[in-house]
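Take a look at this one chain, the form predicted on its own, written out in structure tokens.
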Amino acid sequence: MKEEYDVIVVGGGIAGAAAAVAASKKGAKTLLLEKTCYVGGLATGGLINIFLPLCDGNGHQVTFGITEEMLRRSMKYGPGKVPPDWKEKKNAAEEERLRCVFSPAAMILALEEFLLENKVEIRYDTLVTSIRKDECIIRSVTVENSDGRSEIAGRAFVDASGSAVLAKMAGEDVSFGKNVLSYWALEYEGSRQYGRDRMVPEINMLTGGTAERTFCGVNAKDVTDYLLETRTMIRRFYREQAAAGTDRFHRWPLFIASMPQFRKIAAMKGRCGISDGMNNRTFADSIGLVSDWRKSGPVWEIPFGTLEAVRTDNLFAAGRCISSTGDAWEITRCIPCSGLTGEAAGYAAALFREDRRESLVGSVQHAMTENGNILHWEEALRR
């Protein structure tokens, strides 16, 4: 007997996990369909563990709903804290704005635990491998893992793979973006103070990469490739200490990334797009804000528009495929604006219905305000 869920999220990273608990908010019966075995994405298993910014470095908050809850959250089962003195900064430093270092297990936990409170079911070690569309719905996908193939329906889709997955199986057209070279790394260093990034004093974040190596479009090959030469330049950075005298037993690496750290693979291009110069812009049918991590001041309002297919009515993308170009996806690939589109993508699921399409925004946009959201950014500054 077929299996049949209300919504269908792929991919349990940030904004899988936010679409996910959206949706189970809003009754729907949903599954969270995710390849690897834990949830968290690149902030977990690519050990890419700051919690960026959800204010504009001049004391106003911007981004609220489920984002904010997983900030407080990632601090649950783990060290990290938010500066007490946020508020007060202008123009800050990254650092001292509402943003934390967690430590990726704990968040692992943290994810994990929010998503069973809510009644979210996961499938861990599954991975979708084709769909079944009749024109513009997608009416079920295909999926292996050790139980074998099987075929589960769906009423509504979330892509949140990292790679439009999902959009790419619907026929939708997508972006690809460049990534380089680099690595995260958590490392024991002892006799060290607590610093920016540093969960506490001895475990430190490690990076390192070059610019010059890049990979876009990527395929199985840039994966492997990946993995094995950001690994080769760790052991050669442990062997160049240890060959200026540090101690095995004073600086030794913690945990390695368990997947290869693409921030950009594939991008849906959605009903409307965003990309360069379109900070503190109004739209119609944005569904939250998002500042820019890099630097104090801009603004981004997210339009509804870069969650939803062209061609398919019932997919919607969340996080790093929604769709924007640029400098603007540098800004939708990072947690808060996952967790943003994540959450309204999840909403979206929940309330899609297949003869009532044209008033989804709407009501949208009425769940993104009902759980705390501001829409726009002129709102968010004058608060």
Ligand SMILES: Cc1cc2nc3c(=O)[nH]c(=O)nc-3n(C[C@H](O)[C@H](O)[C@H](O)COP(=O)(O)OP(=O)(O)OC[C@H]3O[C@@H](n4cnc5c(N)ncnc54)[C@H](O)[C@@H]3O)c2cc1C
Second form
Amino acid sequence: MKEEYDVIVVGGGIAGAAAAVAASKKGAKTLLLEKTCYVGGLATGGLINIFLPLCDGNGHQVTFGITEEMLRRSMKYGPGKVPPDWKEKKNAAEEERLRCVFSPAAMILALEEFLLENKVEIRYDTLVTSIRKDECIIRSVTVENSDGRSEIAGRAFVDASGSAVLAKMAGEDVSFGKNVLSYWALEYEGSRQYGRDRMVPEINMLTGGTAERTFCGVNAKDVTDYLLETRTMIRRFYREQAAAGTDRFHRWPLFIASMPQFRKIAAMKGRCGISDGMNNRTFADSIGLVSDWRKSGPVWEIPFGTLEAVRTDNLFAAGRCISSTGDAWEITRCIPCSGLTGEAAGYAAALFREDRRESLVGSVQHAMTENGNILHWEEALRR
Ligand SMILES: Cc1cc2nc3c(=O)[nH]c(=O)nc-3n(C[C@H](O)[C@H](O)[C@H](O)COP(=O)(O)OP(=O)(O)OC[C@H]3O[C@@H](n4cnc5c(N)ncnc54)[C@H](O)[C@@H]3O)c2cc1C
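Having seen the form predicted on its own, please provide the structure of the form predicted in complex with this ligand.
Full complex below, order starting with the chain above.
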């Protein structure tokens, strides 16, 4: 017999984990499908371990709910800390704000625990390959894993794939990205002092790259070339270190990413989009707030329309595949907004009813505020 769930979340990155927890909190029987063998996506397997600020840099917290809970949990099994005086700071530098650097492995343990505590069913090592859709409703996904190929039915779906996989399958329009070559790798370096992007003095994030070539990340050859080139650069770095006299017992690569570090692969074009200059603008359908990690001050309301598919009623995007471009995309592609949009997409999927699509936004906003989120920027700044 075909399996059936209320909500199926595709992709177990930050957005997918937030969506699955949110859906389950609302009582939905929730399945999280993840092609790798860990949760966290880019934030863990991709070694992107800076949880960017949840405050505006002037002492106002703007992002709350499941996202804040994830930030706190990310430090449960490993080092990392939130600056204790972030509330007193004005025009604060990024590292003085409500943010933390976490251990990717500790984050996997904590996120997985968060999902299990909330009764989310996780299925690892499971690739979503296609969907079955009747007019504007997705009925099921087809997956491939060690059991072979099977079909799983769902009532509503969240695309948290980081690359709009489900949206593309559903016939939604998507926009594609251009990616410069960049790598983040963890290294042991016995000689250094505690620094800005460091969990403990000896473990350092080695970053590098080049803008000389761009990659799209949408075909296997391009992905492979990207991975091979980043690893060539890392080998070259350590050869140069050796030539300069660093001994390999004091400086060595500890871990390299297990997924390509593309910033944008593909994003769904939703019912509405946000772009340049739309910060500190009020949207009636806002589901919550995110700050600008690059500078203190700007706050962005995220409209529900950026998560909503145009041709598919029961599909919601979350994380780096929501509908945003330009300057807004620099904000929405990051961990805080992935958590926020994941939470909203999870509630939307859990609350979705085919015959009551129009009233959904109000129910999602209610669920967001009930869990501590603030919808409008002026309210956050008044606190
Ligand atoms: C170089 C670089 C530096 C960055 N720096 C920062 C930073 O300092 N701080 C910050 O906050 N953000 C940063 N970001 C952005 C941030 O890390 C990510 O955009 C964010 O983590 C995305 O989360 P997500 O859940 O939307 O997607 P992802 O993390 O991509 O998760 C998607 C998940 O879906 C799974 N999946 C995909 N397709 C399928 C399928 N068909 N079937 C099943 N599973 C599937 C993937 O395996 C993955 O686990 C950076 C990104 C890059 C590339």
